[in-house]
Structures are given as structure tokens and as C-alpha cells.
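Here you get one chain, nothing else, as C-alpha cells; it is the form predicted on its own.
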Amino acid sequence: MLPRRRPPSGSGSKGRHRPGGGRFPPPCPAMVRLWRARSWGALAGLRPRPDKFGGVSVDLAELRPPLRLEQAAFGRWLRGAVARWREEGRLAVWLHVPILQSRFAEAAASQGFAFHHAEEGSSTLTLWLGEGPSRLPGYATHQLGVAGAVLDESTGKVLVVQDRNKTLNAWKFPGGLSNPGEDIGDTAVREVFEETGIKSEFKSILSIRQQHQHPGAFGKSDMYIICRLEPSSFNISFCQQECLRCEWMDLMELVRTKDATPITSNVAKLLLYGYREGFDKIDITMREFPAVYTGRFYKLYHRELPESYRNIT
């Protein structure tokens, strides 16, 4: 028996043979592109994750080699994936791009993605898919600084420093920026010890300063909190790199001196009032409560409540 010859290209109807006779209709080009894009995403190891707010997150750190090099394939996959997410009613896409994969940001930007924020080793781009203007929250726009007013109640003296790298050598309370995930009181205790060598315990918050467009915060907003601390050691061993001077100063002297920063002078007066009349008149104390998220807690700062009010049920 002679083998059957394949019909010449272009002859007869196009499409694949259907079992039992007839032919399948040719596949839609758009469906072919979508299938290829989905297949590439699966092969590359990408696992888009829906979130409870109606968005979806994609992390390019999951890309497997050598597919991480195929920028054009990623662009096609992203276009198809975004189309699918629109059909599903997703509201937004969060695209996390490691710094070594930054070349993919161009492909995302060409499809409407914009930078949301960047950290040390990665950036995050977003695309709003919902109706109207984007309702995505902005990234953090504040930095948090904390200082410690360490008062020795037995002598009425308070711990003060002068910064080494300031144009004006004014007295101030030791302090610095809070680390990510660090509580306010812990920052104050840590910064005081790092700058002066004095160990202390957090007692309360005394004041909060809010300042916008702060030159020292890259033009963002700055929150500066001063805490009342109680010392547990008294021998100063200050950091020579950060501090020019450090000493225990009489609280009244700090109130009256012209060689202190304005915020230090004002808080020194508040501290003097509490020292004389009772700290319950000035303290903003802290209580810890379980958060709505399982296994997490939050700290609530407020003026102390009388016990009769605290125990109302």
C-alpha cells in the first residue's frame, strides 16, 4: 500500500483533523498568545497571589534561570496576565522587582505600571485596574526620631549632649532614628545608651513634634518623640564620633540656658513641672493590647486613667 501523501500547503480547508472526520476551526491568534503567555509564566516559576483587597501580587524573585533573561517573553506574559486579571475583576497589580531584575521594570512601565516604592534590594510597581483614579495607599512618607530625657530624680539632673556635626553646638536630649519594627521606648533607651553609655528604662512619652518637608528627611514629614527615661547607671562614656559634649545638667539650668535647642527648652519646662508637681500630670503612658491579627500586639499611648475608669466593663 502506498503511503498517503500530505495535501499541499494551502489546499483544502484549514484547521486540524477532528476524530471521526471533519476539522477543528483554526485557533484564535489571541488565544494562542494567551496560552503561550500562561505557559511561560508557569515554566518561569511565577505564582501570582491574590490578596484580600482584590489585588494580585507578582514577585520576580521567583523567576527561574534561564527564563529570567527573556525580557520579551516576560512582557508578553505580563500583558496577557493583566488582561486576564481585568476580566476577573481584579483591582490592582503589585509587581515586586529585585534590584538585579530591574530591566523588567521597563516592560512593566510600557504597560502602564508606575513605581510605588523602593527598598534596599527591590522596588515595587503598581497598576490600578479598577474604575476611576487609583485608590491604592501611598508608601510610608514619615520618618520617626526618638529622644530620651533621662532624669535622675535623686539629684534633679538631666542627661544632655551636644552633637559633634552640628553648626550650632546646642544642648539637647540624646536620640536618633527608630529602626524598622522598633518600639518608641526601645529606640529611646537604645539611642541614649549608644550616645552616652547610660542605661535607662522607659517611663512615658512627654511630647510629639510633627514637621513636614523636613530637609533631614529627604523632604518628607518627620515625627520626633521625646520620652521620659529613668537611669539605672550614671557614669557617662559618650560616643566621640557623635557627641562633642555630654553631661548631667541641673534641670533648672537647662530650663534657663540659651544654649539649648528650642524643643529641648520647652520639654525641660514640662519635665520640671512633672518633677515638682507629679509626673502623672505630664506623662503619656503605654499599655499593650492584643491586635486583631492573631499572635500580634499593639501599644496604646495615652494619659493614665484612674483605676475606677480603667476597670469599667
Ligand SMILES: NC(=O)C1=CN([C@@H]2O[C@H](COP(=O)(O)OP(=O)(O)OC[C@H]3O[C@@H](n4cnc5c(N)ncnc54)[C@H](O)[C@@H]3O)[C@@H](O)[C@H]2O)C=CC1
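By rigid core we mean the largest C-alpha set that fits within 1.5 Å across both forms. Quick caveat, the model's predicted, so the values are computed rather than measured. Residue numbers count along the first chain shown, from 1. First, how it differs from the form predicted together with this ligand.
Taking the list 139, 208, 53, 286 and the motion between these two forms, the hinge point where C-alphas stop fitting one rigid part best and start fitting the other is 139.
The chain behaves as two rigid parts between these two forms, and the smaller of them turns through 12 degrees against the larger.
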Contents of the next structure:
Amino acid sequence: MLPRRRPPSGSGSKGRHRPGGGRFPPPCPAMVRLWRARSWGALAGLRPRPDKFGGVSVDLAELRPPLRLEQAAFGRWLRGAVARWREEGRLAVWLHVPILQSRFAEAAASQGFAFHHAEEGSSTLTLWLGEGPSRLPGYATHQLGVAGAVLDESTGKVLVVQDRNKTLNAWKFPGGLSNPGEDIGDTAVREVFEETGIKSEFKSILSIRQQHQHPGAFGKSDMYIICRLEPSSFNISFCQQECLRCEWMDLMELVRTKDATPITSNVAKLLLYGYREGFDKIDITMREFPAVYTGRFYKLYHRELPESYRNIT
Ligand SMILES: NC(=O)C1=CN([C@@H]2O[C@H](COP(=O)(O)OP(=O)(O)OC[C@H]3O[C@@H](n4cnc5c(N)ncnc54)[C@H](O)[C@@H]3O)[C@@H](O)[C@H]2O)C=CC1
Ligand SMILES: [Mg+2]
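Okay, that was the form predicted on its own. Show me the form predicted together with this ligand next.
After this comes the whole thing, all chains and molecules, with the earlier chain placed first.
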């Protein structure tokens, strides 16, 4: 059960008597609102936090015992809190619900909240309180897959695989899904190693494909990047679970074969062009810069920029 809500001090029109006999003047409405905002949170152990966009965020992981809070009691608390935030002109409510408290998501949904996203241990629901349709940003829109076109320049051969779990056995570059927080080049190198046993180094990005409503991305959009990699080992030891075949194939043969996915054929032609005429014709290279706000570094991918242009101030 939620502890009962106490009326704010000074509620009612006359103020109240103190034990010492003195009288408080009735607090101004702003003070009452502030008090209510604090005590509504405190009552449940919650600390609703305003954000810089005019919203308020509530994390149910902060709920203090009794943990066996009834759904109905939570629903009453939420209804009152939302009414107050609406009065205050808040634009949105973000409600973070630990997975074991999911019964509260049902209570929130019945008051108009909808899922924004879910991670392993919690879900986040939102309610838009502003005018017109919600302007809240959505969650992740794409998944990212990265493959490596590993070219052995001394032989003109490129590393290709056929997936085991596909109905069509077409040649493609080894690759797979990026891990959270993983750099593009690191995904390419890792996936190539996991699937083929070949070690390699990231050189550049060759192509980016964007495909919407991708079945393998749970209906979300799929971004598929193919990188150019340089091999540093050559003995294939491929993953039997993921791959049916794996080999070093002559680049010209890959360009000509009918047994390759269209994207593989196109990128093979691009790679052949770079191999013959210079990789600077095809490479989207990477430079690293310090990020201004976070104190971290980011990677910027772009076509080669001549020194004379880089140094323009
Ligand atoms: N046109 C092309 O050459 C191809 C491009 N791609 C792109 O590559 C990326 C993904 O590469 P992958 O090699 O598929 O990823 P991946 O190398 O990370 O492997 C994903 C693994 O998850 C397994 N898997 C997928 N769905 C599953 C499910 N529902 N239940 C259990 N296991 C499941 C797969 O069998 C596979 O072993 C995507 O961006 C995709 O668009 C994938 C295949 C062909
Ligand atoms: Mg794969």
C-alpha cells in the first residue's frame, strides 16, 4: 500500500495553529505546488525529476518498501501526479519500470501511457502532455550489420562465405551484427575472425545499404556497411554453425559469378576498381576527433580530404 497522502501544510483558507500558539499565513499557491510535488514523490519513495525539455521522469526502481505495492494504489498515485504535472505545464512523463514491477506498466497504460522502449531489465513508458501530437523522440530505428571485404592484394583473392542458415547458397562477405557501443571497423574485424578465423585490419568503408522493414531486424530498418579489410593471416578455419563454405576467391570470379548476392557483386566491382586504379578512388576513410560535450572521442568517416583543405582555418 502507498502511505496515505497528507494534505499540504496550510491547506484550507485559514492556515493552522502551531503548538506554540503562532499562526502561519496561508502559503502561496506556488509553495503548495512545490510541497505537493515533493511529498507526492516522497510518499512513494520516488523522486520525480524534471528534465531540460519540460518533461518529468519517474523511476519505479526507487520505490521504497512496502514493495508489495498494489497496482490500484499505484494507479491512484499516478493519476494524481499526472494531473498535477499537467497543471504545472509539464510536456511529458517518462516512467521507468523495472521488469519485476511490470504490473505498474498495465496501470500506466490504462491512463494513456505507451511503451517507448524496453531493455533487458526494464521498460520505459511515456505520456505526452503537451499540445498536439507527441514530439518525443522515438527509440532505436535501425540495426547495424557490418561485413568485411578482405582482399589479399598479393594474390587478388577475396574472402567469401556462404551462410548455413539461408535457403539460397550465395557467396557474400563475412559479417554480422554490431554489438552495442562497438565501432564499425571493430565489428567487421571481429565478425570476419569469428566466422572465418582470418585476422585482419580495418582500412575503410566501401558502401552503406539502408533497407526498411527488414525481416531480420524485427521489422525495423537495417543498415548494412561493407568495409575494406587487409588480411594479416591466411589459413581459413570457418565457423561450422554459421557458414556452409568459406574460401579465398579470385576477385574477378566474384565479380562474374551468378552465385553472389547483388550487394556482394556490386561491392566486388567497386573493390576491383579500387584494386586496379587505387583505393583512394573508393575508400571512405576514418578520422578520430575529441567530442566537445562528452569528453569522449568520435569517429568521422569521409572521402579523403587534401591537407590543404584540412588546414583551412
Ligand atoms: N546481402 C547480403 O550479402 C547479406 C547481408 N546481410 C546483412 O548482414 C547483417 C546481419 O548479418 P548476419 O550474418 O545475419 O548476422 P550475425 O553474423 O550477427 O549472425 C546472426 C546469427 O543469429 C542467428 N539468428 C538470426 N535470427 C535468429 C532467430 N530468430 N533465432 C535464433 N537465431 C537467429 C543467425 O542464424 C546467425 O547465426 C544485416 O545487416 C544484414 O542485412 C545478411 C545476409 C546477406
Ligand atoms: Mg554473419
